[in-house]
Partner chain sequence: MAYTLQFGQVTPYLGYLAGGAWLALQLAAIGFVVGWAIGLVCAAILHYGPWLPRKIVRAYVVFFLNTPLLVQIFFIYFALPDWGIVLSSFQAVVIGMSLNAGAYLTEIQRAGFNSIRREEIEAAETLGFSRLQSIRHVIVPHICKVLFPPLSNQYIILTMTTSIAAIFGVEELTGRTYNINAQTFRALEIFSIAALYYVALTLVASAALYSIGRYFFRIKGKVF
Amino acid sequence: MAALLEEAPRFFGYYNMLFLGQAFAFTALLSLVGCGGGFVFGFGLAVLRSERIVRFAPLRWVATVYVELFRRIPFLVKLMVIFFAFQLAGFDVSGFVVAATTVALSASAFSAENVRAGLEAVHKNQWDAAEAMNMGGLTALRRVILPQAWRIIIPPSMTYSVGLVKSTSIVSQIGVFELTYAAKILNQKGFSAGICFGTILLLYFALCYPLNLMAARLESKLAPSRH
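In the form predicted alone, let's see this chain only.
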């Protein structure tokens, strides 16, 4: 502890804080783009899997295969596959694009399952009543089903998003500049692992905790009581 206290003034200097601030912003941007894009894509996949909306069975099967496949592949394996897939395809893209694509694909598969579970939790009589009022599938989804399903969709989706934000630390394996990669660089510059990764721990908490607060707020705002 005494060694850490002695090292702290040098570690928490202006340039190191600027360096960590850039890494924090990069991690936040990666999480926002990946999780946001993944949820939108996953919502579309969940809609495609609904028999009430999509009558064409092969399209539902394709969406189901995609979801089941990507939910069962470890994040690191997906990262490496996508990294080399871009190279084999001849696309010269940045590490950020590779990482954001991986996060989005992971988020889309799990979001699709969360949304599907939320939609199916609404009693089928609600769909029948909407159809009896001459509503189409998408109209019934928007006006009748989703207002009741948000309460079920939001908590697991936000919980997974927080876990995925922490999983972005794995993208440092391909040299993407984010918090964990920044900690490794500072550690290689001679700072102790305790102060480097201890600081990163606090920064990840600062990034993830507001997501939990936002989840509670969204659940309260978008999902009124069904009594």
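Positions refer to the first chain, counted from 1. We call the rigid core the largest set of C-alpha positions that still match within 1.5 Å between the two forms. Values in this document were obtained by computation on a predicted structure and should not be read as measured data. First, how it differs from the form predicted in complex with its partner chain.
For L213, a C-alpha deviation of 2 angstroms or more is recorded between these two forms after rigid-core alignment.
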The other form holds:
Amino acid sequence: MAALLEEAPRFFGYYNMLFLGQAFAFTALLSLVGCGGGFVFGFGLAVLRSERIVRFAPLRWVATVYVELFRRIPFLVKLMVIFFAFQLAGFDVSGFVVAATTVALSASAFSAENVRAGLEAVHKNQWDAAEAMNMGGLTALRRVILPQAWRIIIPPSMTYSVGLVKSTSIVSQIGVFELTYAAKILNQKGFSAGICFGTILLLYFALCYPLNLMAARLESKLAPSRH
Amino acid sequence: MPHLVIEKLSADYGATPVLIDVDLAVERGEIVAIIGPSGSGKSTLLRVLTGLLKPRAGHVHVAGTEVNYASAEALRKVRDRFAIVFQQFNLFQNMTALRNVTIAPTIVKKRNAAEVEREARELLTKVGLAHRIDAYPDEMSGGQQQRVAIARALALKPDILLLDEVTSALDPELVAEVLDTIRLLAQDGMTMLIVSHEMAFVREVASKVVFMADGRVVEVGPPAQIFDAPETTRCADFVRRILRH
Amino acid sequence: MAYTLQFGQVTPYLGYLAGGAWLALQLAAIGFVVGWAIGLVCAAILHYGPWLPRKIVRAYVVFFLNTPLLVQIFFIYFALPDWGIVLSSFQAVVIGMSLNAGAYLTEIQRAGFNSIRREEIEAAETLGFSRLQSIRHVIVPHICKVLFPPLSNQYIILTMTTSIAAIFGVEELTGRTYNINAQTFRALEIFSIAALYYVALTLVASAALYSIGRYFFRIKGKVF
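Next, report the structure of the form predicted in complex with its partner chain; the form predicted alone has already been given.
Complete assembly follows, chain above in first position.
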């Protein structure tokens, strides 16, 4: 403990703070880009899987297989596959792009599930009513179903996003600069593992806790009333 | 002496008195209906009788012996005498209709399982559910669930059956089947205390109607008196408002 | 230079990889059982415990739910030795996974406690059930049914989480995949195959849990 207090002033110096600040920003940016892109993609997948919109069954099956596959592969394995796929296909992309792609593909599979659950939670007579008024599938989705479904979709999507923010720590494995990678570098520079990893644990907490709190708030606020 | 005698029964929820000096006598085989506005203490009276809420003061006699609500041991005896059917059925969701009916006699009263099952099948047949014996609560309609709940209560062979707004949670088209079941019990001479909003039904089956308000018994009389010529203005107001629908 | 996929070179390793899958399953089982026990105790404390233990449990859960497992294990493995606690990488992984799972399973089981329906207990009471009878016949079956789907989900998530152990040199499914890659340099092939192993593992687990839930608890919805 005394050793920790002794190195603290040196560790929390200006350059280290700038360094960790940048790393924090990269973790946040990676999460934002990945989850945002993944949600849009996942939303498209959920729509593709909806019988009400896509009448061509094989297209729905493809979407289903994709979702089932991607949510059953660990983040680390997905990361390695995508990393090598980019490399071997001859695309010279930065680690950040590989990482963001992995986060997005993970997010897309889980978002697709969340969105689908939300769409299915809307009573099917709502689709029937829209169809009876001659609305097309996409119009019904936009005008009738989504305005009712989004409150069921948003909270679990946020909770899942927090899970992905945490998963981004794994991209340090392929040398992408973010919080966990930064902590490893500081650790190699001679700072104790306790202070390096302890500090970034707190930084991750600072990122995730408000998000989780917001998800919980939204869930209780948006929960449809029972009567 | 009447089968059930309630004297000066009082009970509180926390500091709020919810039952104040209730007096009531019920003869064997009699059907007494309790009516009144919500919050008048009707359901509370049933909860106190069955021991879910401890009385603060007063006495209850069944068949000449005083009911003791003081200890857990004594409460077991109370529950041999009273069986209650709830508004929300409260069937055990993890058991079939048959198991819901047989469980208390077998595990609480330790009776012979085969005999209990035979009786349970008879009871379920009687309430018109011979074909749903192996169904789970979530596979049944509200009316069917409520009839299972009635069979479950009867399986304990109670002296007095308490029915707490048993049709209030049902869709209108399902009310009749439950009321028919209660009529059947009336023919068998079951002593019943019924809290109900079904005024036509109350008028038909009850020999006595109790009007309660603010935790007190305001007026007691035969249906003809309560519905056609109430003596108190509170009762008259209530009856007029409710019969207008 | 164009890269062509050559699965032929990695097929001799499929059995070796299956051994890694078996270790992954064991790791998941250990993490789940220990985490479940931690979660049960913590949920009980949150529900019935006095103020201070409740706050401590709350802090544990909130902290572990909001920080990455990987960094938690880094801390356990690299930082604890400074305080005299030296653990093997395997021990560090198992402890980290269990503590992490414990936090999730606390949340899940707390929700289970909260879902107990007072009306059903009252019904049992009026039928003359003793406290123990009502716990055994009404409360426990109800909790089992409510908890089965989220516990199943957690088990499957945990199966995938075990891949993190590879980062600490544990030779489970992902760890062995790294080994094969180092020998054959057929990275894309072998990692794709590892991915399919995980898909197979979790699909089998999902199917088994679905059948169990259907048969024992009459749960109709799918798990994970």
